[in-house]
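This document starts with one chain, in the form predicted on its own, laid out as structure tokens.
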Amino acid sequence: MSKNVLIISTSLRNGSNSEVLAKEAEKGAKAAGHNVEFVTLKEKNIRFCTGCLACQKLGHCVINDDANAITEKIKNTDVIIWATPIYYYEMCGQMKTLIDRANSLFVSDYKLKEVYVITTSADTGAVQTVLNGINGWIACLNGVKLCGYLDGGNVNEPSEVLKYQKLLEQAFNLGKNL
């Protein structure tokens, strides 16, 4: 059965390793017949949450920037794949800021059911702290679960992940096996 898949690449770096893997997952998801939308946070204007909680009453954030449109996409997809570089053993700041700004999902009807995570880092095993953060977000959403992840460790330089065929295949298969 075809699913609507949203892939969000959160790195702002050109040639980012996490985006390379996200593009491979996109290829896999398309090969499996899923409807895929790829969003990059590059050149997006996403401001910090102010904690006003107006979104809890209105169903959308009162800050007028790109976060509202992306949150709508999250609300209307079946599957989300987050792709993030790991900085200091945590998801990148852009990703955390977008998650904070998607607080309106807490009071909205949404289709989202499955979450996947792709990480890249200079170290291996750093994915666990990102999964802790994602699980905190998921805990606030009824019926949503973390279904898988890919830990792309030992990559640092832009596009370095292209040297690792096994990681590219794992990313493709993550998308293909949604």
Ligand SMILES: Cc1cc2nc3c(=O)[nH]c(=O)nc-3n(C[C@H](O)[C@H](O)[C@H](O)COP(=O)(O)O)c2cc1C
Contents of the next structure:
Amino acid sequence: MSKNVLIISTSLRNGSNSEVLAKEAEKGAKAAGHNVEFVTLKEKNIRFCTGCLACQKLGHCVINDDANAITEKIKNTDVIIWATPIYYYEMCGQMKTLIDRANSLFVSDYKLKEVYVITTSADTGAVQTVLNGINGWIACLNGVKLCGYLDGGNVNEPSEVLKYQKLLEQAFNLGKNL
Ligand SMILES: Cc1cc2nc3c(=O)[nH]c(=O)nc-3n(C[C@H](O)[C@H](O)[C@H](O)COP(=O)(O)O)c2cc1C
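Let's see the other form, the form predicted together with the ligand, since the form predicted on its own is already up.
Now the complete complex, all chains and molecules, led by this one.
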């Protein structure tokens, strides 16, 4: 069955390793016949959540920047694939900021069901602490499950991941097997 898939690439650097893997997942998902939308946070204007909770009454954030349009995409997709560099053994700050700004999900009839995570990091095995954070988000959303992840460990320099064919294949297969 064809699914709507939203891929959000959160690294801001050129030659992003996590974005390379996200693009492979995009190819795999398209090969499987899914409808895929790819969003990068590069050059997006996304301010911090101020905690006003107006979103709980209005169903959208009162800050008028790029977060609202991306939040609507999150509400309307079946599957989300987050791609994040690991910063201090967590998801990167720009991903966390977007998750906070998407707080109107709580009061929305979102379609989202499946979450996948792709990480890259200098270290290996670092994905586990990122999953803690992601699971915290998912635990707050009804009917949403973490369905898979890819640990792109041992890559640090820009585009270094291109040397690791196995990781590229794993990312392609993550998308293909959604
Ligand atoms: C601020 C910062 C913090 C980082 N923290 C970690 C870390 O805790 N563990 C780790 O293994 N790598 C860490 N790294 C390395 C990145 O995760 C690594 O370079 C990764 O490949 C970047 O992915 P990207 O190219 O998609 O941005 C950090 C890099 C930066 C810039």
